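Below sits a lone chain in structure tokens, taken as the form predicted alone.
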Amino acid sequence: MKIEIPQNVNTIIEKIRSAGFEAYAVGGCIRDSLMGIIPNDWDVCTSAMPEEVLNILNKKNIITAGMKHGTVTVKYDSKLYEITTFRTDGEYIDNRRPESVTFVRSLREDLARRDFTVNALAYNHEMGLCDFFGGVSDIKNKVIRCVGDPDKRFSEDGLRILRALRFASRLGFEIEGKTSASIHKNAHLLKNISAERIASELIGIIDGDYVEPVLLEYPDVISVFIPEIKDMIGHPQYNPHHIYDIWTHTVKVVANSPHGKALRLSALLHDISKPECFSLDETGTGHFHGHPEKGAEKAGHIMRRLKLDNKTIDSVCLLIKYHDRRPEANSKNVRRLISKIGVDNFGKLMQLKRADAMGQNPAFFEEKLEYTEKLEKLFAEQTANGEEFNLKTLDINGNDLIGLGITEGKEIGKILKYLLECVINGTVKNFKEELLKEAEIYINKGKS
């Protein structure tokens, strides 16, 4: 079985081997290559000690910051390649990193410390594929399995729990029984992992093509760092529009959403406040009044806790706030919605609405799809000339109002908002002359 190794990587391997040491491409790059996926990164492992690697490559552009743990990074043609000495890990006391590492000369010992069998693979053109733990078989059978004892692997590094879920969601692999049981058992270890690391893995999980079975099987894992979802799990909706409990509905919305961080996070959190807003009317029908507004606020707290960037947080909160609104499909309402959420978020909102409908009762899907398509058509018509319907795009500004004799800042802001409302309502076109005339009428009314 031959794997195509990039020329730069092969050059590194051959230089190290020519000096009398072992060297292999290792890990995810081999896994992806066997699956026909072009790897994003190529890593190399070697029996050479870090200092020996430095002497062999003799390059000035080597980054040595990771030498303590056996890793040097070399730059070839603007690309970075990590070269790590075979090693075994010392005791893990923080469920994340070993207190120490011991350099060894054995490839098998090095691969034995890795997380999953599909990642414990090494290759070079001379030795071929090295697979000591059944990784090739697990790739063929689409299985995620820990190398050795799952409890030990996860206690060493709790983040491996989310890595397993990410691989399953991305690759469509099933998590092997003992590994799965250990994930449920050790999910609490995620409390020791930094918010940034968790957020990165979470986004990878929810953005996978095979996210649905993962989220349905492991809500207990997600609830370790988003405990707000616990009340969603198994919560019936008692509503003719819904045939699933809140969590199952949420999972289906995530799975039906187009890829992208903001959109998938919006799908995951769009109904986060439904349990607290739940009520039953006299007919036994369930309602969730106010859940989009409360959900947007709660989602903001969750995302800030996970230390996500402000741009993503703002976009997700807007999408959640407006996801359940159904204004009459007309030009004025579309202009108003554009002014509230912006052009960029409008398209995402329509995608979220469509995915939301796909996670509900199929009997109502066609009507909801038709409604969304009407909004999208009106949106295209309204923005054909680049109009965005916000204060920044008004063809008039504060200086123009000062020219009319208005000097107070609050009054200028009030008039500009009024003029924007006129443009949205269609009573005034967004041309400077017309806006100035309307501003004069408004000002004179105020004086009378």
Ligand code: ATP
The other form holds:
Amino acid sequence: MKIEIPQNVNTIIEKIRSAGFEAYAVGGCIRDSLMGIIPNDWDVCTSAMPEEVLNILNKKNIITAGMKHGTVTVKYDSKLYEITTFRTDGEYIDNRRPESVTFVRSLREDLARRDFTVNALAYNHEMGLCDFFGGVSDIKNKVIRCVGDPDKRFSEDGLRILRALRFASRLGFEIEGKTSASIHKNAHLLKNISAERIASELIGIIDGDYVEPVLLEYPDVISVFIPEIKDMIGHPQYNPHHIYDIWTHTVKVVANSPHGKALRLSALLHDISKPECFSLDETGTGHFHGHPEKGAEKAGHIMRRLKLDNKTIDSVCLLIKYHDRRPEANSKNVRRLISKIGVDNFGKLMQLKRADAMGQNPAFFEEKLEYTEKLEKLFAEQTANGEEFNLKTLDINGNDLIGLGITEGKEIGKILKYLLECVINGTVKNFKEELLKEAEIYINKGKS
Ligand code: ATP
Ligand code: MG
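Show the form predicted in complex with the ligand, please, the one above being the form predicted alone.
What follows is the whole complex; the chain from before opens it.
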């Protein structure tokens, strides 16, 4: 079987090989190539020691920071390629990283330390595909399986638990029985993994095309670092709009959301406060009063704990806070909503609302879809001229008001806010002349 290797990668491999060492493209790039997916990155493994790799390649383009662990990074055409010496890992401490690494001369040993059979594949044009652990057959059968004993492999590095879920979610693979049982058994090991690494895998998991079965099967894993989801699992809703419990509904919303970090995170966390806001009325119908506001707060707390970036956190919190609002679809309400959440979040909010509706009782889906379409149409009309209904796009600024004789900063701010309100309400158009006229009326009113 021939695999297309990018020219840069092949050049690296051939340079190392002609110096008398072994070199292969290895890991995810081979897995993806066999599946017809374009790999994110190409990694090379070699029998050459890091210093030997340095000597063979042009020193100008080399980053040596990872050399202690055997990795030399080379830059070609502004792309980075990692070249890692065959190695086995030493003792693991805290289920995280090996204490030390030992360089070895055999490809087989190097592949044996890799996490899953589908990632333990190497290739070069001379040797062809090197598959010592059944990776090709597992790719064919769409299976994620540990190389070696799963309990041992997960206790060496707990992050592999989330990597397994991420590959299952991204590739649509089933996690093999023993590996799966071991994931459930060892999920607690994730307590030893840094928030940043967990967050990055979590985003990979929820952003996958095949996320639904993964989240349905492994909520125990997610609850190790988001224990707040525990109360959602199996929680009935007793509401005509819902046919699923809170967690199953949540999973469907994630799966129905378009891709993207903020959107999928808000889908995952949008009903996080439903359990605590639950009440039953006298007719036996369930309600969740206040869950969007409470949920936004709780989600903020969770995301800060996971050390996510502030921009994402702010956006997700806003989307959660507004996810359940249903203002009448008119231009004034749309202008107000834009002024509250911003243009970027508006589109995302509509996508979240649609995904939310898709995870509810299908009897109401058409109606809810029509509603978001109306809001989107109004949004397009209102923003056609680049208007964002905030002080930045207001066609008047502080200097214009100074021109009218207002000198105090506080007063200027107050007038600008008033004018923005007028634009949102539709009583004044966002044209400088009209705004100046309105400002004068406002100022004179204050004087009289
Ligand atoms: P992606 O498509 O996300 O890049 P990948 O399989 O290439 O997937 P990388 O994190 O780029 O994953 O790692 C490259 C290779 O290194 C993997 O294919 C695997 O062989 C090995 N590897 C990475 N992380 C681990 C780990 N935690 N434990 C064991 N092997 C690992
Ligand atoms: Mg990779």
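Residue numbers count along the first chain shown, from 1. Just so it is clear, the structure is predicted and the values come from calculations on it, not from any experiment. The term rigid core refers to the maximal set of C-alpha atoms that superpose within 1.5 Å between the two forms.
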*Since one rigid part pivots against the other between these two forms, find the hinge residue among Leu308, Ala262, Phe379, Asn239.*
Phe379
*Once the larger rigid part is superposed on C-alpha atoms, how many degrees is the smaller one rotated between these two forms?*
8
*Just grab the Cα shift of Asn399 between these two forms for me, core aligned, in angstrom.*
3.8
